[in-house]
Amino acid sequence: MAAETPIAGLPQSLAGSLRGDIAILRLARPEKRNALDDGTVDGIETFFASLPANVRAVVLHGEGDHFSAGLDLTELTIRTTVEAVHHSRNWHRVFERIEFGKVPVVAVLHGAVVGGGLELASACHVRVAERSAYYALPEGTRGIYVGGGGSVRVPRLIGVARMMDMMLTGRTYDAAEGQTMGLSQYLVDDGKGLEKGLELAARVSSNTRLTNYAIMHVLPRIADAEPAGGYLMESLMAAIASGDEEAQARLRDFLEKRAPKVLRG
């Protein structure tokens, strides 16, 4: 196993490191059940701007009981209606320079995943759940509403009639039926997670960087376009991916017979 490097340049309340070609951020306030302030959200900004050239993917855990928890409400009574339009759109930005970064995001989720933190997961493209993982958007039985862009990611995993209930009843749901709703995609007993995560996030890293990144930036575009139009990206997008030098190298591989089989499991 790789050696961990520590990550400089980041708030107290994350910690990032490197092991090898993945990258690790966590987030340090469990204090405060993980809920994302503004210098949070900013830090998460400056990990993702600045992820070293040789990393192929990146876990993002929480420490102590919680993922997150949302939303820090104490920020909420300082700001004016214009701010907060302004500070929606910074968290917009901010996990855009997660869901299309660089490299592909697998979220390990325990215990509360709440609010903004549910944001957070939502923009990740890979969701490991460990059993006390729990999901809530109470915005709507506090007086508010979502701002990370859980309208428009929530939904596209659970459902607009589901997020509408969770919104409007303040419905919890567990880490059971969140893998069956689809807010997560692996299940694992609890202290799990991380090293499922970490497994995960070597699979990825030994895609080549080009497929991944169809897959992070094409295929999403390709669902939400039209039928013709998404046929053709997704010819231009199969002829790029399979000219790359490194797709080459990998098909001969694989009908010279010195790639490994896919296999169940």
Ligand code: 1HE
Contents of the next structure:
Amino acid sequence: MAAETPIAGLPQSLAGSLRGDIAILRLARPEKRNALDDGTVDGIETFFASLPANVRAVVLHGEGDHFSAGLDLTELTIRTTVEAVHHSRNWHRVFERIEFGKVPVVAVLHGAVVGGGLELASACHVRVAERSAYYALPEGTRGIYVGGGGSVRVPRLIGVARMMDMMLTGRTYDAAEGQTMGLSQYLVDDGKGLEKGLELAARVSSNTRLTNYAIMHVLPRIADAEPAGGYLMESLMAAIASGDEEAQARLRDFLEKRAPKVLRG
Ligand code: 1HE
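Okay, that's the form predicted alone, but what's the structure of the form predicted in complex with the named molecule?
Everything in the complex follows now, all chains and molecules, and the chain you saw is the first one.
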């Protein structure tokens, strides 16, 4: 396994490191259950904005017993309405850096994945949940509203009706339920999440950069587009991807029996 090198320049609430072509970002404020204060959100932006060019995938996880308790509620009490709008827009900008960044992000979830923590997880591309994970959107009961893109991203995963129920009634879902309804794509035993996340990131990083870019940036836009435009975008992307030198080399490898076959599980 490649050696781990720390990434400098992050706030104390975050720890970043590089393992070969995979970057790892750890929410490192366990004493506050990885609540996301302004410094942490800015640090997430710094991390994604300054990823070294060789990085091909990121793994995001949390230290302690919980992935994240969401927005740091202590900061909420001191904002004016207009400051709250700017705060939410700032989260949008930072989380877009994840969703529409340069490389795919695998989130490893455990314990509380609530409020802004779920919004952060929803901005990632692949979610691995440990059995301890549970999901909630306590904004409804706290008298506030999601502000980190949850209204857009969470319904894409579980539908508007389920999100409404979570916010209106304070309903929580456990890891197995979350897996069934699409909050996570992988469910693993406690303590196994990071290993699984790294394994998936290694698979992701073995794809061509262009295909990964298309999957991250083009696929969701097509899914949101009206079908005629979507089909056209798909054809254009397919043509661009298959014309890529790396894709051509991979196709030759398969045709000349050098590439692995697609076998069951
Ligand atoms: C916090 C936060 C926080 C913990 N902001 N300080 N999120 C919530 O409504 C969830 C609030 N948190 C909890 O329900 C619980 O903390 C947990 C279930 C996640 C964990 O419980 P537990 O018993 O392990 O920890 P604790 O004793 O509640 O918390 C430990 C410390 O972390 C404590 O501080 P201390 O100084 O008394 O030690 C807590 O106050 C602190 N802490 N969570 C600030 N969230 C862009 S809009 C997004 C809107 C939202 O995300 S709303 C959802 C907010």
